[in-house]
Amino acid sequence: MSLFKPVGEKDVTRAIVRGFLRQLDEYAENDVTIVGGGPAGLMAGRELARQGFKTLVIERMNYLGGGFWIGGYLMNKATFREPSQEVLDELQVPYEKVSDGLYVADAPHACARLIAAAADEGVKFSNMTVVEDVILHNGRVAGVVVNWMPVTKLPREITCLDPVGFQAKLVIDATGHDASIVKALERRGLLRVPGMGAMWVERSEDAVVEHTGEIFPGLLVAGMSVAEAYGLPRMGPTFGAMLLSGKRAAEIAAEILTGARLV
């Protein structure tokens, strides 16, 4: 006697296709498109979705979390400076106090909890998706132009697959060191990107959170994209500023979307 109910291969295929296309149709227009599914993007997504904003996270890899999974130097440990351990408390992630103001946690545990928290709040994801360009309406970022990531690996002679667009009221660049959305505007001569500076943990974390916000009409930066966009020092293997920057980006985005902040 079979343990599982009888289901054909065709049924599995239809379930995947219908579910994917339904989500694609629904999220072709959304409140906030977050590019980059690392700690800053996931944190921003969680905060926005829990407030009821229709939130989509685009990630070019086949997994979420970015470097959050592996922590520092492939050792699966992530460090957090006070007060960012409060986010770990929210996510119910255990951690140890190493010294005054410094904490360490298992990176896979923290990352998995953050992904689950974002999904629980209603964030939707589009993996293996790369942003080729931005949508600009009247001098404002109004969405992103996307394609399948594997298309970028094909020889140029045969890459004739046209991209599609996701329209959004706001876009958040949380692509880390790539700062890919900011650099898309730089290629159009609309921004100048100095690139991040050398490592200086103490200065970088405060600076990243302080500079988080709207860098161009309709576009916010969060996490290490902030350092890249403003020429700030890189923060190294500490993750507190990425989480708090994601929170700050969500706060600013919510203010813009609700009209509490002048655009």
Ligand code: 48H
Given for the second form:
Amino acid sequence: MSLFKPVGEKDVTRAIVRGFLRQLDEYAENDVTIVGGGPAGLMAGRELARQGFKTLVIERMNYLGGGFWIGGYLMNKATFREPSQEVLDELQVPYEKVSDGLYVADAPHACARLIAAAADEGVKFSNMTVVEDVILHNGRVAGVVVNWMPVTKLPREITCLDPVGFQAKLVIDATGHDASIVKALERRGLLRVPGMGAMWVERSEDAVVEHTGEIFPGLLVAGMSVAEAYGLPRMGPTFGAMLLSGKRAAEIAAEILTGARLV
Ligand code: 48H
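Switch from the form predicted on its own, shown above, to the form predicted together with this ligand and output its structure.
To see the whole picture, the full complex is given below, headed by that same chain.
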């Protein structure tokens, strides 16, 4: 008498294939495609999905969380400046006060809670998927062009493989330092991307949240890609601006999608 119910290999295979294809079919067209599953992208996704928007996070790695698992310098503590600890309260992440206005948390705990919070609200994830380019319709970003991550790493001679497109009402570039989506527009001469400035914690976090928003019709920026896109100073391993920028991007996206903001 075995503990587990009898299930064949074919049943396991079919469960994965059918579940995956159903999601791919459903999300080939969505409200918001967020590129990058780091803290900014996950936060934006959580906020949008909880308001009922059909939200897809595309992540090239086989895991989510981006740079949020490790605080900095190979040490897994993450810091947060006031008022961003309020997001930790909301996500039920334990933290300690270090000094006036500065808090520290276990990065893996904060990251795991944020991933779970996004999933709980209904965000769908497409891992091992690289966004290579944008879809442009009448001068507006209308989606993304994707391929499998391993395909992009194969030699050109054996991979003459076209990508596919996902259509979205809005796209959020939350690709961190890569700023992959704004750079796709720069390659076409549609934007200029100065790259982030030198470290200045005091200035950078406010600036990143303030500059979060629609950088090109149909495209928003959140997180470190904001610093890259606008040449803002970097903040090093403190994550409050990533969370608040993600929230801000979601607020602006929701206003655009509901017609509350003039585009
Ligand atoms: C699919 C892609 C693509 C692509 C990239 O780096 P992240 O953690 O980004 P943020 O902005 O959420 O957080 C930044 C933070 O981690 C950090 O680095 C800080 C605060 N630095 C300060 C400083 O001074 O350096 O996550 C981005 C995610 C990653 O998981 C990438 O794998 C993914 O985006 N990604 N996914 N297609 N083209 N490009």
